[in-house]
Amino acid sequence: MEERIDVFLELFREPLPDHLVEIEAYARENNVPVIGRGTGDIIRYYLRSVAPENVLEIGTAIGYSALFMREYLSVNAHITTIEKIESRYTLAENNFKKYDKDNKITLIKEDAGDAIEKLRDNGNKYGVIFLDAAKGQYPAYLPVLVDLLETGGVIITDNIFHNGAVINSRYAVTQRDRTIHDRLREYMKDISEHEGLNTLILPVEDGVAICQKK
């Protein structure tokens, strides 16, 4: 039912440019995690209901869904993406450098935890905040990114469902993985229960999070 779901609703979607197909493909042979339609769809429509001046993506992987935002933004709007991992920021720059002309992306090549407390620190502010990053430590980062959120921005939360094992008792997954199941569960504990935050948990593809800061 899922897969016939998502193949008619393709049918309504807007197309993507040539370059993001060439890159989602591109992942997909190489097994690179990258944002799927259905959470582009959820994506694209916060930011222009929001209209944000600045995004703040942590989880760069090789750039395709800070590329996929970009389309969407107005013209004077800024992404600043984080990602530590050498091999995939290498990619991403080099995907910036064909389809980035006029640098509306800029690249923090650090660790995701280290690089958003110096954005607080410098009294940065995002108006959508993409969280698509080591999953263990959501629950260590969301004090800091609520500080870093403009009221009524959004900070939406990809792969929620950690490949749907989240939903299953600690001990049906394996032990290497229990501690991102447990942290992802305190997440959506932590964002369901924030009293700043109006959040909305959607079973999307592997599940997204959407918190609006009151």
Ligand code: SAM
Given for the second form:
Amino acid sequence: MEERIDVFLELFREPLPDHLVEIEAYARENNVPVIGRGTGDIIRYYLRSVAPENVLEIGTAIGYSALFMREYLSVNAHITTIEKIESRYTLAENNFKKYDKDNKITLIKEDAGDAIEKLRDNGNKYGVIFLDAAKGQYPAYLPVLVDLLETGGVIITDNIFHNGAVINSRYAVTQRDRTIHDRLREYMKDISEHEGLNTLILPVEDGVAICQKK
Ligand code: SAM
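And the form predicted in complex with the named molecule, for comparison with the form predicted on its own?
First the chain shown before, then all remaining chains and molecules of the complex.
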């Protein structure tokens, strides 16, 4: 049913530009995890409704979602995106050279934990933050991300169900995944109970959380 709904929804989606279709296909063939079309719908919706001047992405991979977001930015808006793995950010850089000719995207090649603290300490603010990396770190990142967010801005977090495993008892997940399982549950509790955030958790694809700063 889910697959059929997705095929059906595709009829109503704005077509993706050719370069994004190509990068998406490359990612699929090379096992690079990138946002699905459903998560893309949510991001597009918020980019248009919030119309942020500045967007922050944590987890660039090969640049697909940053280039996707670039399509829906207002004229003078800018994206800062963070990736720490060299093999990934090298491909992202090549994609940005080809498809971000007017330099709307800045790539930070660094661990996200360090990078977001520096961005905060330098007084940066963002209208939309897309969180798509290092799931085990999400509870630790949250206070910094809330500081980085403008009032009325949103944090969009992808894959919070961790391939569905988050709904299982922690004893049903493998030892290796237990820390991520615990941290994602902690993150869901933190964003749901946070007094400064209005939170919506959507069962779209692998779970998407939207937190708007009050
Ligand atoms: N947002 C991308 C897209 O949809 O095109 C996909 C991002 S992928 C799911 C997650 C990325 O986060 C990986 O490329 C991984 O190397 C990166 N990552 C994981 N932990 C990180 C960290 N602590 N700092 C920076 N990047 C990190």
